[in-house]
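Single chain ahead, by itself, as structure tokens, in the form predicted on its own.
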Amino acid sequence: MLGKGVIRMRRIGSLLAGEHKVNESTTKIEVKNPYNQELLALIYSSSIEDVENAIDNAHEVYQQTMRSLPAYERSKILRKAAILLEERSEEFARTISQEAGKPIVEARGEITRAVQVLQLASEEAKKLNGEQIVMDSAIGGEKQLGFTKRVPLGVVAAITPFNFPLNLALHKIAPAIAVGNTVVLKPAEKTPISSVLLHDLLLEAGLPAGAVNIINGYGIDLVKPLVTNPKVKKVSFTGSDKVGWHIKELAKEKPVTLELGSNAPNIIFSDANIEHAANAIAMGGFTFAGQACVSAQRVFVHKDVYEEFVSLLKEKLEQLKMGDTSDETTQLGPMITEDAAIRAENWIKEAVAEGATIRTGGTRDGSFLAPTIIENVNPSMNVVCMEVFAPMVAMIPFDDEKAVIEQANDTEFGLQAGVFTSDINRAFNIADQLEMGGVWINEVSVRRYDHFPYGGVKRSGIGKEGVRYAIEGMSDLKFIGVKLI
């Protein structure tokens, strides 16, 4: 690190069985920080031979260590690895800012996440118990024994997002060291460096060199080679639908999990808490610049409340602190590139050309898109229909239940949604209509938390991530039985 938590400007290539692998020859990318344009690596991308190298020297290291390292030693590396991390926070909340874009403070939640989720697969990995079935419930099975065991896939393939690069990365890397997988890592080639310093610190907590490699580059390049190769044993990707079902295509017949977009719906009722709602919204639309996939994006609101919630989350957006990302008081930063920025905005200027309006923001500095509420949308609109993932919400009035209800359904996306009521009754109606693989009451759709079933329904994906359904995902039950004689 230099001065003021500053990056050294790195070489990056592949890292296989636990060693920095550069090949000069192959096509360079350059990684530049969002808010200034600073170069902070050079990508030397994997050739398609590295990746085989990778594949194949995970498939050793699972089939030789990691199958039969024993859940206590799985246990003890990923929970040396927690302290680490902890102990070396600030440095990685640092690049990640830097990388990604996102203002410091909202990088340090993301370090406490990852350091949880390694707490979390800590614990899983002594808990990966079968049970006994009772053999006798079958005409035939008397004097016999049966019972189940939680066994590795083997190697797997982790295909992650610019985002949140170290938390998403962990969400796959961490569950599959707890059940004795190894795993091959292509991360988005525009935020690699904090799983480079991943990888380190994994060998340093212990990890068996080869456990974890990285294969850097473009997705169109890396992907296929990546998710084809027959000793890959599961595919977890989290980015876009479009790309992610293109994947599960090639994937064949092999487990895949998808963990893919959405333009999440948030109902808020008449009866709701409105400065509660206004708040969240203000933080679930607009947290790391709208950039998540859960991020609030149609508000639905009841038209007896629309005027004043509108008015009182307008007050709130315009408060908010645009600008450097060092900044302790920064509280919304820069879209990953100029060109995110740029497509938002023309979706922006598009609904205002269909008949919507702009109550506030819809502005754009280079790659800054200041906060944007817009209102008289219709359902065919991209910022309705699409996910905008930009700090941008699309507001439409309501006053029938059940209209809302085919409204926020009425989308090919279905990750997690938000309902704002003081009807307990209704919130739990809601709830269960509501097509989505998750629904908070009182809380915004983005709301995450790193142990619960995460995963949508729809083109939003399939599977779910939550460090011990993660497990499950990246695991196989296996029966033995016994004659008794």
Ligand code: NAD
Second form
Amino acid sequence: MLGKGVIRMRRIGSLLAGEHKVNESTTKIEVKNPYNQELLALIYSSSIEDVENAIDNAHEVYQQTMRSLPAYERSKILRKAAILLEERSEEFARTISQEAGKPIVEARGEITRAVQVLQLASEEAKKLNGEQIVMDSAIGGEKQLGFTKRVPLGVVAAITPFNFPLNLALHKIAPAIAVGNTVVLKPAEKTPISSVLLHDLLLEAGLPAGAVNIINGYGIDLVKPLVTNPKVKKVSFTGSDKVGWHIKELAKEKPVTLELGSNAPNIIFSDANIEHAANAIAMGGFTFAGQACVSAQRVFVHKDVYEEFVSLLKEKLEQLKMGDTSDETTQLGPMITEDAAIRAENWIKEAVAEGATIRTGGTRDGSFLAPTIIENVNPSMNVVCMEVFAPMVAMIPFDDEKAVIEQANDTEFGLQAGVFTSDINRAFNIADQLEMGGVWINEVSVRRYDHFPYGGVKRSGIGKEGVRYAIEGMSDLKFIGVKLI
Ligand code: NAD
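For the form predicted together with the ligand instead of the form predicted on its own, what are the coordinates?
What follows is the whole complex; the chain from before opens it.
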């Protein structure tokens, strides 16, 4: 158990067949706390040979153990892991807060969710039921029995981003274990520490060594040999759209799940509860400094309430406490790197040069970007059409329902949206018309619970996560028929 304060500097290599292996000769990558640049760990990158070993281990453990491990055993391991994680929640929360630069209160929220993902997976492991097929529905099907069985696929390649380093890794690992697969995980090189802690915790919970192997280093070096290896049967990626679609091409005919980015629309009608909507956007556009794939980005507000809404939102954002991520009262931390903050600042400057105006924020101090409201934008500005991934919202007034739906859909992305209105008919009609993987009514786009189907359309991805739905994507429905003779 580590202390309450700073985590000790670690050497992170590859986790192969349950063992930590450090290659002294490979590329080293520093892992720093984005808040104060403290050096937290040094990654000794995995080599191509390590990638192959990780896959071989996962393949062997799948063949020898995991595919035949009974459901009650898989369920028990996941349940024990949930208990251990809950016991160590503070250690994990501090680790995430430090490696990702996440305010400690938000990091604790990530642990609460991660515990639930393990609990849900533990429950789902026992519910992998198939169905009996009525065989004589088809001509010639008389005197036959047919049924389906959900079966594992084998080795799953899991590649994850920096922003929810523990929970997004678990969204792949926990369903994989629930159904009897094994995993090779490639965590984000900016935030690998929580995955290493998770690996050790899973072993302690009883997971066979080698059922989860971890390779560390840059994606550009490690992901191609990982996803193209014939022993890998499923690729599950969460990260940016550009990298995701590239990986889909590399993986060729393998089943692939892509959980990618967006520029989430939120639509506020004049009959909405404006105070509630302003609170929702103040949270949903700015939690973890706007670095969530479903962060509110394009905020469409009806002209009749536009001024009232923006004034209220500005007031709320100016009260957000920015600063030390270990402070219990901090609400807004830094962005993941100074480069990321500079990129966002440049997009704001470009928009302003083209006529946009800033209601609040727009300033940068190192990797901190002040919470920003930008107005008078047009659809071709990066702050509107690209994924901003920063503490910033673009305000767009509207007065016509049909036109605002068209504007909200006028994007390459389609992950989640929010609609705020007290008219239930309008709410459902709009939910049907929005080209999104999910739509919230009277809730902000960023809201996610770990059991509902989650995943985008268009450029935002393919397939679904959310424990039960991830299990479906990581398994096959096998038909078994019997002819009675
Ligand atoms: P990223 O795409 O840069 O990195 C994600 C993973 O891909 C990392 O492990 C990285 O090492 C690897 N990678 C990077 N470049 C690669 C390359 N050229 N080839 C192969 N692998 C490569 O994403 P990020 O900056 O860590 O995370 C932010 C992005 O993730 C945002 O776009 C965000 O919207 C998205 N995201 C999506 C979801 C979702 O569930 N839809 C959730 C969280 C984050």
